[in-house]
Structures are given as C-alpha cells and as structure tokens.
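Heads up, the chain below is alone and in the form predicted alone; it's given as structure tokens.
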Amino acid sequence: MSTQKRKTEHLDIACNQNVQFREKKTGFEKIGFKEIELEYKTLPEIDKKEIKLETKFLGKKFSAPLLVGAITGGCTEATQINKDIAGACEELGLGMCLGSMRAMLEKPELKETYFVRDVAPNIFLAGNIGAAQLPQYSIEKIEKALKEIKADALAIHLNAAQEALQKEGDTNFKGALKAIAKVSRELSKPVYVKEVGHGISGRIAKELAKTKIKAIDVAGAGGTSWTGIDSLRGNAELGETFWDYGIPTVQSIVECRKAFKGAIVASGGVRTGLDVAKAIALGADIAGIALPVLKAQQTGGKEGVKKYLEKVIEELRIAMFLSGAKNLKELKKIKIANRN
C-alpha cells in the first residue's frame, strides 16, 4: 500500500471512529480516587488581565504555550487540513508541527499537502520524520524537504508501538537512536524528538540527553491511540491487546523531567488549558493538541480551529489566575497535589 494512501485510511479513521484509549488515562484527570491538581488559590492577589502567557520555543515567539500536534500530510485531504489549522496559528501566534512527510521525500510532488507558508509565514512550523527511516536519508535531502516547506525545525517521531501494529509496518528501528544524534549535531535546524502518543520514558529520555536534539514531545497515553488506529486498519485482534500500551502522559512529563535538561512539550490527551497548567507546572514548556484540532477543522474549518484554541488558551489564563500565577515562570513554581 502507499503510503499516500495510509495517509488517507489513518484521517478517515481518525476523523470519524473513536480512537480514544480505552482505560489507561493521561494522568490529568481522575486516577482511581486520586486527582492531580494545581493549588488554588482563592486570593491571588493578582490581576487577571495582566496575566502573561507568551513564550519562546526553540527560538520562536508564542503567544501561549500551544504547538498543534502533528496531524497529516501527503495525501489530498492534508492540504486544506494543514492550511486551516495553520492559518489560524498565524492568527492566534501559536506553532505547528506537520504530519510525517515521508509521502514527501517518497514522492515530492506532494509537497503542497505540506506547504502552508502562504497562509502562515510567521508562525514556528516543524517538519516531520520517523526515526525508523531516518537511516535512510541523507541529510542534504532533509534540508532540502525542510527548505520546501520553509520549517524552522525537525521533529523525529518515535512510534514503534504504532509501527509494530500497523500492516505494513516498519520494525527496523536498528541505529535509530545513532541516527538521531548524526542528525541533531548536522542539521542547520533544530531538531527535537517526538512519541505519537504512547509515551517516553526517563530511561530513554537519558539517552536522548546524550545527542544534541533541543526538545523532547512526551506525546504520553490517554489520548489518541495510534495502535488502536493501525488496528482498525487490519490488525484487530493484536491491537485490542495493545490499544492502551504505553506511558501516561503525566508520568512521562515528569520522567523526561528528571532526565532530560532540554525542552519538554506535554502532548498526549491534553485537551483543556486547565491540562495544559497542569503540564507545565508539572514541569513541561509548552503543550501540543493534535486530534481536538483536528476535529474543530473538520466541522469548523480555520474558524473552527481558531475558536477551539481560543477556548484552551482562556481555560489556561483561569487556571493560572486560579493558582496566583503571573506568568509562566510562576507557573512552573505552583504546587500539584495528588489529592483524595
């Protein structure tokens, strides 16, 4: 099968079955009978409309701490998906990560499903490549598909849990992590390393410590299962055994926390700003939202996806008011509890 047509089986798929996990969750919300929370405060002593949320992330300015996860790429339906959701980061400020363009380095001409620099020339805007076929390419031919798009940074996916699963998929992860460090120490750009959505570990979190890359994306479980996709691709009776495999994405936050001095991105479920808050004062940067966005486009085109991220980005200036929180620095300093 090609892959522009994966492409197109993974949207549908996305866009209308659930692919929720199941019974694992992120960690934000109810554990059994215990909750993560922020400290509130319900004298904060502070003025809400003063409340600042902008940032940097590998040099880039963001008006909120948001990246749009990675979604799609090369296949038709990718091309409009990419410029609503991009057109309304370059409204808003935000960042964007594009789907995996190995359609494009397959097939260049479909570069346009990627490209959305006419609609968002300001905006931080990350290529995508999987570390199971990053050995296979030079690094010229990496600079030169992240020239085409005019990226400012590669995100390598890890996704060996989506790949075992998947029915053509790639297993050969051998030299990965060597090919990482060759391409983080090369590259003209900045290079981070992203999971799909079934977490990273502290331990493999050192291991990334030990090449150049800026950022780690935890991309934990609770969100969107991507063997639970690949499943319902043809591989339905492993993938119910697996559909809730990986890391919470809470515990991977603080895991790769404590491991890696870099950047952290809490993606992976996060689905409010109130997750968001929690992410970052559980030490994280910033935070992605991929398969919310997604369906905001899907209903609401650019509009859609501006007045979902509005939404997200008003719950977090509450939770930060909530918690006396300033700014995002003090942000990082409010208490979590794990209450009963």
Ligand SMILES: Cc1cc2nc3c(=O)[nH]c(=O)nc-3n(C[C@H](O)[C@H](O)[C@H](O)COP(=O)(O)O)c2cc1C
The other form holds:
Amino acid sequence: MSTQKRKTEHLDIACNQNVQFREKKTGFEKIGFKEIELEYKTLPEIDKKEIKLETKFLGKKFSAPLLVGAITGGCTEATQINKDIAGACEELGLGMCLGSMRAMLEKPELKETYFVRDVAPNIFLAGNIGAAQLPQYSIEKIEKALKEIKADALAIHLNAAQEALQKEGDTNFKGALKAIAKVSRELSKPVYVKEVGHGISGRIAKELAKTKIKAIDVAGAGGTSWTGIDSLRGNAELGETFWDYGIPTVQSIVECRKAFKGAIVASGGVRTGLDVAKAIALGADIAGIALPVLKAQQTGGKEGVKKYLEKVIEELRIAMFLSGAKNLKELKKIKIANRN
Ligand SMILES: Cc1cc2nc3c(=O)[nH]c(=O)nc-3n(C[C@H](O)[C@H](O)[C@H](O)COP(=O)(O)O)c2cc1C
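Next up, the form predicted together with the ligand. The previous block was the form predicted alone.
Complete assembly follows, chain above in first position.
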C-alpha cells in the first residue's frame, strides 16, 4: 500500500473510531490507588492576571508550553489540516510537529501537503521521520526536505509497537540508534526523539542521552493507541492483545527526566491544561497534544483548533494560580501530592 493511502486510512480511523487506550491510563489522575494532585494553595498570594506562561524550546520562543504533536502530511487531506493547525499555532504563539515526511521523501511533489510557512511564518516547526526508515536517507536528503518546508528542527519517531501491528510495518530496527546518533551529530538543525503513544523508558532515554539529541518527547501510553489504530487496518486479533501496550505517560516523564538532561516534552493522552501543569511539575518542559487537536480541526477548522488550545492554556493558568506558581520555573517546584 502506498504511504499516501495509509495516511488517509490513519486519519479516517483516528477521527471516526475509538482509538484511545482502554484500561491503561496516563497516570495524570491515578497510579494504582494513588491520586496525583498539585498541592492546592487556597492562599496563592499571586495575581492570576500576572501569571507568565512564556518559554523557549530548542531555541524558539513559545507564548505557552504547548506543542501540537505530529499528525499528518503526504495525503490530500493533510494540506488543509496542517494549515489550520499551523495558523492557530501562529496566532497563539505555540509550536507544531508535522507528520512523517516519508511520503515527501519518496515523492517530492507532495511537499505542498506539509508546507505551512505561508500561514505560520514564526512558529516552532519540526519535520518528522521514523527511526526505522532513517538509515535509508542521506543527511543531504533530510537537510533538503527540512529546508523545503522551512522546518526549525527534526523529530525522529520511535514506533516499534506501531510497526509491529501494522500489516505492512517496517520491523527492522537494526542500526536505528546509530542512525539517530549520526543524524543528531551531522544535521544543521536540532534533533529530538519522540514515541507515538507507547512511551519511552528511562533505560532507552539513557541510550539516547549518549547521542546529540536535544529533547525527548515521551508520547506515553494512555492517549491515542497506535497498536490500536494500525491493528484496525488488518490485524484486529493481534491488536486486541497489544491495544494497551506501553509505558504510561507519567511514568515515562519521570523515568526520562532522571535519565536525560535535555528538554522533556510530555505527551500521550495530555488532554487538559491541568494535565500540562502536572506534567511540568513532574519535570517536563513543555507538553504535546495530537488527537484532540485533529478532532477540533475536523469539526471547526482553524477556529476550532484555536478554541480548544485556548481552553487548554486557560486551564493551565488556573492550575498555576491554584498552586501559587507565577511562572513555569515556579511550577516546576510545586509539590505533587500523592494521595491514597
Ligand atoms: C492521526 C494521527 C497521525 C499521527 N501521525 C504521526 C506521524 O506521522 N509521526 C509521528 O511521529 N507521530 C504521529 N502521531 C502520533 C502523535 O504525534 C502523538 O505522539 C500520539 O498521537 C499521542 O498523543 P495524543 O494522545 O495526544 O494523540 C499521529 C497521531 C495521530 C492522531
């Protein structure tokens, strides 16, 4: 099956079927019987209007610590989806990661489906390639593709669980770490590594820390299930066994934070600004959201995306007010109450 056709199927399944984890949770609510809560200060001693959300990620300014996770590129539908998301991010001062550029690397004429700089000249924009495909491409080819879409960085996705459940999946990951190390060393743009919704362990983060990557996006378990989506395309029985596979987002944030000194992006089932606040208090630097942004785009276009992201930002501001944190530096020091 062509990469283009697969992209269309992914969008169709993600938008029209229930593709989230079933039993396993992110951990933002509970781990076992324990609640994760930010310490509530009913005497916050700050003015909510003065709370500052600005931050920097890989050298670029953000007005709030939020990135729209990789979603699409390479199919007809992608052009409008990417422009609506990018346009909303431009107006809000947020960042965006594009979907896998494999389709464009195979067929350069598909560049238009990724190009968003006409509507979003200033946002942080990352291009995206799978680790399993990475050894096939030269640094020059990747560099040229990033230049064409005017990206600021490259996100390399690790998706072994997804590939294993995909009927035409690429399950040869030999040499992937070496390829990541090479690209992170030789590319002129910063490189970061992300999962796609099944999490990154501390042990893997330790291996990644030996390369020159600048950030890890944990994309943990509890949000969109990619073993789920790809099994619905033809491996339904196997999919049942692996639907909830992976490391919950909260566990992944904590493990990666310990093992890796660079920036941590919290994603995978991040749905509210309260989740974002908890993720930052647990050690993340910014948060990423994918599926709800796609759904908001499908129902309301650019304005729909903007409305959803504005709600997340306001929730984050309220969560910070209630914990007495004036800025993100203070939020990182807020106590997490682990209640039984
Ligand atoms: C329709 C759709 C397509 C996606 N395509 C990609 C992709 O091409 N590359 C990638 O790295 N991640 C991809 N992802 C994964 C997301 O970037 C994200 O890591 C994952 O969905 C977990 O976040 P969520 O629970 O907020 O959706 C995709 C997600 C969705 C919903």
